[in-house]
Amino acid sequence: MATFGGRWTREKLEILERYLKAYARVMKNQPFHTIYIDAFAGTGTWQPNSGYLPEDYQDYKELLKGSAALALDIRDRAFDRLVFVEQDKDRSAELRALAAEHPKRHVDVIAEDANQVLPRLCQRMTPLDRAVVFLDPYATQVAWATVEAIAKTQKIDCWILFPLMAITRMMPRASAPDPSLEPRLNRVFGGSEHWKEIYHEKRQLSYFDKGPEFERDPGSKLIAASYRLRLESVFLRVAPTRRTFENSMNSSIFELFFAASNPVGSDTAIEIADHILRNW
């Protein structure tokens, strides 16, 4: 069972569930097979923890149903397969237990590093799938490469929830980070041409100095505006849309995208995800 989240897990999980009807009627009469790929899984279920509010916590004491679950519910056209993919053993087997109450249902639940899996599958999509995939990582888990692959199949709908206080923490505001903390953001960036640009150089105050050093401006408004960017040079079109999540102390903890890769329907898409992000 997670344990983790507040307000914002289901801020999250209604913009999620909320896509997910919407993209049920719009493909209830194609001829496609629907996909949903769940990269970072969990167990399928959650449990608020202290960042809600004593007097919103009476209202959800019990157990809240999880990305994988809100997919299995969705009736209108329901997906033709589901994939859960979470690495931890023991979470997976929550997921199976969750995939044996509907039988009659296409689940598969793959343990394995979600990096790995997603590239396999989308180089087997085949000309009539169609997919929605929720990047939704516990922290700095999920590579460009494979963001990369997602946008290359034309085929995906993508929601990306962004580490937005992992990275910025990762990126000190007076300094350059640290040698050892780049292997990582070279991964989730694609390149540390992509983050570097965040930083300028301090102006010298003396003949004396060492070297260049560098800076960056205060917040991680810019952080997230340059993975924006990111996003808009490999998929065909981004919501314009994004959103904030803030945790209990009101910072900026995650950033929620929304990145369609197929050519004939993206603008529809687009227009679903970002009327849902203004107004959820």
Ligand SMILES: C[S@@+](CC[C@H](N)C(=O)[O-])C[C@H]1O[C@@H](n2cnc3c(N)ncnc32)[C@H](O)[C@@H]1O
Given for the second form:
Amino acid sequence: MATFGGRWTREKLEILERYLKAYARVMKNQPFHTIYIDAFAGTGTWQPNSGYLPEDYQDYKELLKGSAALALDIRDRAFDRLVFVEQDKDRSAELRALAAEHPKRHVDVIAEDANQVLPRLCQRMTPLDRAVVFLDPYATQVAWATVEAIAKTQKIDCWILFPLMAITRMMPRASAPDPSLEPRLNRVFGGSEHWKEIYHEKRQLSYFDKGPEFERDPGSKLIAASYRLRLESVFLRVAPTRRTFENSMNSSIFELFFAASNPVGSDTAIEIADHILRNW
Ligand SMILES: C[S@@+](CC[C@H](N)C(=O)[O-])C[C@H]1O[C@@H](n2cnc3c(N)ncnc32)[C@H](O)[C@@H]1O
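Please move on to the form predicted in complex with this ligand, as the form predicted on its own is already shown.
The complete assembly is shown below, putting the previous chain first.
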């Protein structure tokens, strides 16, 4: 069992579940082999333990279904195959136990780094395969190369939870990021130019001649906008509606994106995902 999140975790999972149900309806009479890939799958259950508001207190002891269990529950047109990727050995063991409760389903549990597994899975997709991928990391674990591999398939709809707070903390407002953090930022954005463009040279000169100094505008909006542009550069379409999750201090912690890659299905996929996000 994983213990994390509060109200926003519940919202994130409800959005995913609504999408999976709609996807199942759309795929019902289609000839495709449908796959659900949970790249950061957790354990299949979660218990709210932090950041809860008074009205959430009821949830405290409640054990809720995580993304993997919710995907297994999709019935209208059940996924033909489910792939749960979870690096942690204990958590992947819990996922195997969950899979064992569904002996008739085709479930693969892979206890490896999602950034190694996903490009491999993407490459092996056949022409009739169609997939939904859920990228739900704790922080900055999703490498841009993984996102690019997903987009390239032209067969995958993808929900991506972008770690806005973690990235914002790595990018100070009044100075450029610490050089030790640059490799991690480059890995998330797929190159330094995409986060460096958020900075501009300081207008006010320093008293000391230290060469150009950098700063950026306050807040995290430009950071989220820059990542959206990155997604738009590789996916066919990205859902226009923003969904930013905030913690109990009203600080933005994650931005949820939806992106579609299939030339035939992307308009429908975007329409459904955007409808869910807009009416939240
Ligand atoms: C936010 S939790 C996932 C929650 C899950 N999606 C749910 O709704 O129940 C993130 C999970 O990713 C796992 N993880 C972290 N880095 C990983 C990596 N590089 N590859 C695969 N799993 C990873 C963590 O062990 C953790 O269980």
